[in-house]
Amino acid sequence: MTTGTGTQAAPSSNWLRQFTGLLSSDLNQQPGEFGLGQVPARLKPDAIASSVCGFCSTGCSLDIHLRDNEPVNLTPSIDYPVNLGMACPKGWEALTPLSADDRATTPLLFNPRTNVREPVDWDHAMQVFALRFKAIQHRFGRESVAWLGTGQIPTEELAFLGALGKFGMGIRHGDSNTRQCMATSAVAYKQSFGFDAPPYTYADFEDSDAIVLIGSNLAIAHPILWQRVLQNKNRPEIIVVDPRKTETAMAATKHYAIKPKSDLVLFYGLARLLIDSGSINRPFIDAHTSGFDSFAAHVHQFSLDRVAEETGLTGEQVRGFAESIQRNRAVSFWWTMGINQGHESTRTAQAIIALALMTGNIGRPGTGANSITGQCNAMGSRLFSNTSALLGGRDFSEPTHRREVAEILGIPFERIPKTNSLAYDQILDAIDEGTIRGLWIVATNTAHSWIHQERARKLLCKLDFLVVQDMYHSTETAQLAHLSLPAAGWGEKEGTFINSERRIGVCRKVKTAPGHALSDFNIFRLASHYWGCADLFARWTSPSAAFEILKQLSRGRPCDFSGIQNYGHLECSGGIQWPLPDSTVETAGQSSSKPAQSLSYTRRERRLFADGKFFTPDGRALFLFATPQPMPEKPDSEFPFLLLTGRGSSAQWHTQTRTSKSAVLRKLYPQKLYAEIHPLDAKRLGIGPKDSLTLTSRRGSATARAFITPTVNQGEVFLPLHYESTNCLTYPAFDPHSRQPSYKACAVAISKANP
């Protein structure tokens, strides 16, 4: 292998056995062998573990059932303040991926004379791992090489990552896919409010007078949500503003199908209508805010008429809109991805955000400008990944902050870059220009989840050396690859996921990988090593080892959770929204400074600015806006469609990459790619249900299966985002602030496929 300076040097006798161990330490480990604290080090025979779920952000618990220490069944956990004894289809079914046939076992490293990727073992794999990487660098420089994360690991697993590349490796650019889903409402929050900071607990889903669901398909993207929904007893009213008339707005008490990417157009029209009428919080816009004035004579500009004309609804609709939210005494507003994925995202949210400061509906029960995160863990990425945010959601260009940072690893302060890294796009871009030659992709299947799909294929095959990390070598970016880790899955090992509404929660060990897997943590225990820069890592003994490197990393920060003692103390408590700091415990409900007694009592419930307080210099939300820009790729007479994306069945999950493993879900969704179309744009092409049809953008085509429903408005397409080839269509616009992708609206013509 090769050190930092790019000359040679063999592993060492002592080294070799501690490789030696550490792969017997993650193979042969039995489950039930946690290291969790208070938890007992080892499970019964037929005992019950409960884990924290990998799929989606919710954040529910399920109870996995053991008979001699291996999974058999599982149930969701009745007492967990998440789910409170519900599960989705995908969380039945999350033992099922571990025992599929296309699970990596072993590294695989292409062969250029047979064309092959061919079997080698770890330690033959982190030797070209430490030597391609080094090679590109000593030829290119330090920011020829970069990663991509992800969200679906553990808070432990994202922070070493980002603190080896960055830290260790010298890689200044890595980013992760929460990029594809989060990335503005981090900024948006980030910007408003000082801090990435949700606000909400999911409580306020059954305390609302009225909930506002906007660009989300609750019941079918988060199901279990929409069951607390369904639990409120205030009969509230239920408003969803999406184009689609989806399974959430046919629920609703109000569907608002406004026309694609108008809504900053609504929000601001909204605004002028409730500052017009009085409706607003005035004491709380004064005390608690800043830059009022400025939105108030920005909205002014949006008249009844103009929202009318732009958004396609009715001024009555409008004005209707703005008395539901006038005459509810606790509002909640909730967006996804319809917000998220946009060209104007970030201020699109923070329009929602200044609708809930302007009304006061925010730090009360019921309220709240609320984000709804994706990927299972993708809150422990936005604070920890070491990507967007230094560590803890720091800032890599402050010297305070770096210095906090390596004082608390014990690292040379000179280690820490000075600079943000570029964002996932612009990764790809680099990539495009030769700057970027080799790139680590770690849990992610970009291949066929990013936006403008034939693009980013090219792009990974111009690498010099492409390294995937994944549970399957089956998936489209695993087959790009130079080399391929073999990596542990959900439930082959631990450490903790923070869901939406702040909750950590614990993932536990229960089967051992299959082959030579290895769980992630070990891969980049492994990758240091033979890096050499093992040394700064020392005390990255153990995802256990590692949480209680995040509580130092998180105190006296907005996120602290020092006070959080252990797994144990998480598992005994349901879970721990951030922040608690370890100088309060807090029990029944009621504040202490004293040890706690018994903590199954720790209070479950904890939402953000009840003392109007935010995470600002001057502790005001701030008020921010900009002029709504027209969609980047509109429809024309050679595209003469709107293509919509979004999520098809609750028993799918992104690229199916796991989902698909499952007989059970695969029969609860369409097997191949069908596009939603209106009856009377049917009718005039001449297509039937179940036509075969042909979707052509400037970038790609797609073959479907034509489902006819009056769901979709004339003039608009609807593709699921889960089938390979929705994103051979889309375009690649992103929002200028949060570089996130705009996957929701693009150009496409639509013909009747050639039987």
Ligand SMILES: Nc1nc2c(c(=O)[nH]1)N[C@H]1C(S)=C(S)[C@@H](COP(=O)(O)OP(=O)(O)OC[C@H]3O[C@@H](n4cnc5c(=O)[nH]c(N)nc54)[C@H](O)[C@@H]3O)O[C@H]1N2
Given for the second form:
Amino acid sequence: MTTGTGTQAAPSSNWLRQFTGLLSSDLNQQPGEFGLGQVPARLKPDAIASSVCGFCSTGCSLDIHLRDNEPVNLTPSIDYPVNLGMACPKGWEALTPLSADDRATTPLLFNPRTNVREPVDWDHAMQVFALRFKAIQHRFGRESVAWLGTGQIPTEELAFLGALGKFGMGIRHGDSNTRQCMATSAVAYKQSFGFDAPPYTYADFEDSDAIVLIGSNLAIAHPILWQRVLQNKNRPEIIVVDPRKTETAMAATKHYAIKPKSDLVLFYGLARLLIDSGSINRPFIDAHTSGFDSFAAHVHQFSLDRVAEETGLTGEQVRGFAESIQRNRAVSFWWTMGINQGHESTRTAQAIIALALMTGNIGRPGTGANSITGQCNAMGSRLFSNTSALLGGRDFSEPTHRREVAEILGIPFERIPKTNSLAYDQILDAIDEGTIRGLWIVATNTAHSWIHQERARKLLCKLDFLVVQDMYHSTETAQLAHLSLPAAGWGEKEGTFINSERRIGVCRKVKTAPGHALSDFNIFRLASHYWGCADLFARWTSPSAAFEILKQLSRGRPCDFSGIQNYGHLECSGGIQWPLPDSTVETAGQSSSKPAQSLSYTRRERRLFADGKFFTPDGRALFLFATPQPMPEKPDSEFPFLLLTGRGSSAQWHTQTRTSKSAVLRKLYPQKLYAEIHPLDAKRLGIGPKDSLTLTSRRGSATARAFITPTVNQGEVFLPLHYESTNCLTYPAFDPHSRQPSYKACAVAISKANP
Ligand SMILES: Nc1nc2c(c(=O)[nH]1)N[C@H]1C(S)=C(S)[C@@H](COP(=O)(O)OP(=O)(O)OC[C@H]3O[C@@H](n4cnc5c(=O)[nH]c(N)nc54)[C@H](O)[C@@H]3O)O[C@H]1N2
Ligand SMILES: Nc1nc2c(c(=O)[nH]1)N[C@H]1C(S)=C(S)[C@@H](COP(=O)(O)OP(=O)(O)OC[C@H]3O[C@@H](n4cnc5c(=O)[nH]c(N)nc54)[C@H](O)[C@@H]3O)O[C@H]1N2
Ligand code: SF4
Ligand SMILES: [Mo]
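Hand over the structure of the form predicted in complex with the named molecule; the form predicted alone is what we had up.
Full complex below, order starting with the chain above.
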């Protein structure tokens, strides 16, 4: 195999042809060294390949049925310990987006003379990639090029991008869409537990006596986890805290429709009630936590009257909530974006953690302070993308951590940055200031999903060079690119995802990517060669080789999974939750292929903190708190409504580049943007069902159909994020600790369009 030197020139197209077979006309028939165009040999005709789903973080396993090496259908894996034979509509339709008409099949380069994006071959594309980014770095310094990545590609690919970007290409600033989603949980856990470690296992849904869902619409966003709740035989109390009466809230035993962003006050009020009534677990607090006394003093200000006033609940309701926590033996607290996306989200997540710690609801079956992740590999991104944490959940600022990574990867120590990257919003600010001028976007759709969209788009257009690597050239972001790189998608490549309960599962290649599209892994390999730093990544020859490197990076860390042998071991075990150090003896089979449908996995569940030992230096979990802050943009006389945003249906995925390609899924949701508005507000504004509305904020406007429903409170309006114009309205406020955007609260005005 060819290796590069740190300074080698870009390889010739001849080299590329030899190396990959990429430029050959029979691309799809000629498997090259990159493993192109070939379904793994072990998948015989009429075989079944199991693969973890590539949409949400639940991590269901899907059995893909192959005939003549082509996928013809899929069914949810019966015996996989996550989904137990179930899948949601997106899972059932997972293969369809792969055959969409608008798949990107060749690199496209913008030609300023013709104003058109023209097809080019990979050699040309990657020469331009390296030349333009290097030229920008040469002129404006290394920090002038950045990347934005994702939680939707395998960990092997994320880690490769992170290592290549920071250690190979000298890029200082790389962040990802997990900032929009999981940054709050990551920071909250790290500060409170000493490591970004969601403690639970899905069996906790089944073992709880009370399940508290906070800012989580589980029935829509994680439908298979909701099924797990329904399997709970304890007749649990299901308590939902959400301003809207969501599908989940409707099925709950208690729904607290609090005023948006009043969660922090509510949790402090609950803590005070529990302390005052002596319903705390003092032995646990004394043995395993620090900071409780100052926390208790802090929450003393949150009297029942104050809490009722600020949350909109009655004193009776708040007392009833505290009694539910007090009365039940096993209480689990779960939160998602209603908490993570807020202006004081980290401290709010930590207030949930505090409730679990002070009542001893952690480390036992059916308990926990549990953040549910979002994207299929959000957890992989949090630990291995080299963005907000150094590989393996390490710190860039720790010399010992940098040394470990340098040794494991065999790269010079000096190549590892000493400081953290700028966060997503700060990268955009740096573009505004002109200090970042080149950007590489991989598997995220910034121009649709980022907060305050108009500004985000303006900034993307301001860049000297924008590269977008996506399955489709048609996304809002790809259309702004100078260079678009066609990527293979889920099902067209191999690797592993880490789900919400820390379970590592395998995705298999069952289909050849269309045209000249390449897996992200192979695009990174090409990038390393054209950049001239391939020698640093000589061991990253395939996803399974990269998995061995990941195992080494995890060794000795809280997320240690060095005990996993290989992909086959994962498949035989129904996925494996970290930690699994290599000292652990596992009895699961080691064969490299899983006999379809014939294996009953042992339901081995790994819950963290059963021994009360946390990952902080003294082993104690921390109580962390702050004074609640006012919402950054409150409704006023000009913009009198509060806009909430979130998931609309279980058939829609984010910016819809994938789910909109399925005719089946399209039948399951409205094609046009709709706004949920309360009947009394509608009446007052003279709005009838399905009327066209104009929603305006200080940043832009959107047109939506009226969906009149009492599920939203008066004065509030809800828009799903799946439609392009929702983020024209959102206000760019960020939590100061996690820098996660507060997508769920801004002020808007509503009027009937063309009355
Ligand atoms: N079908 C589908 N499923 C998905 C996704 C998808 O796009 N489509 N995306 C995945 C991803 S990446 C993620 S992150 C998850 C998100 O999963 P969820 O967080 O469950 O989904 P959201 O609808 O964004 O937000 C949840 C709820 O927060 C409520 N909320 C708003 N403001 C507040 C507040 O101030 N306090 C409280 N307590 N609640 C509030 C909203 O009303 C909403 O019902 O879903 C994952 N699953
Ligand atoms: N208003 C509002 N906005 C929100 C939210 C909200 O609640 N309200 N939620 C936020 C949250 S939690 C999230 S996670 C973000 C999601 O925001 P995005 O990440 O922007 O949304 P996606 O549509 O998932 O974009 C993923 C992109 O990756 C591409 N892709 C898929 N698979 C692959 C692959 O294997 N390789 C490559 N190269 N490309 C691939 C897809 O075609 C798509 O263009 O949205 C955020 N935006
Ligand atoms: S619940 Fe999530 S992981 Fe399971 S099938 Fe649906 S999208 Fe896929
Ligand atoms: Mo997310």
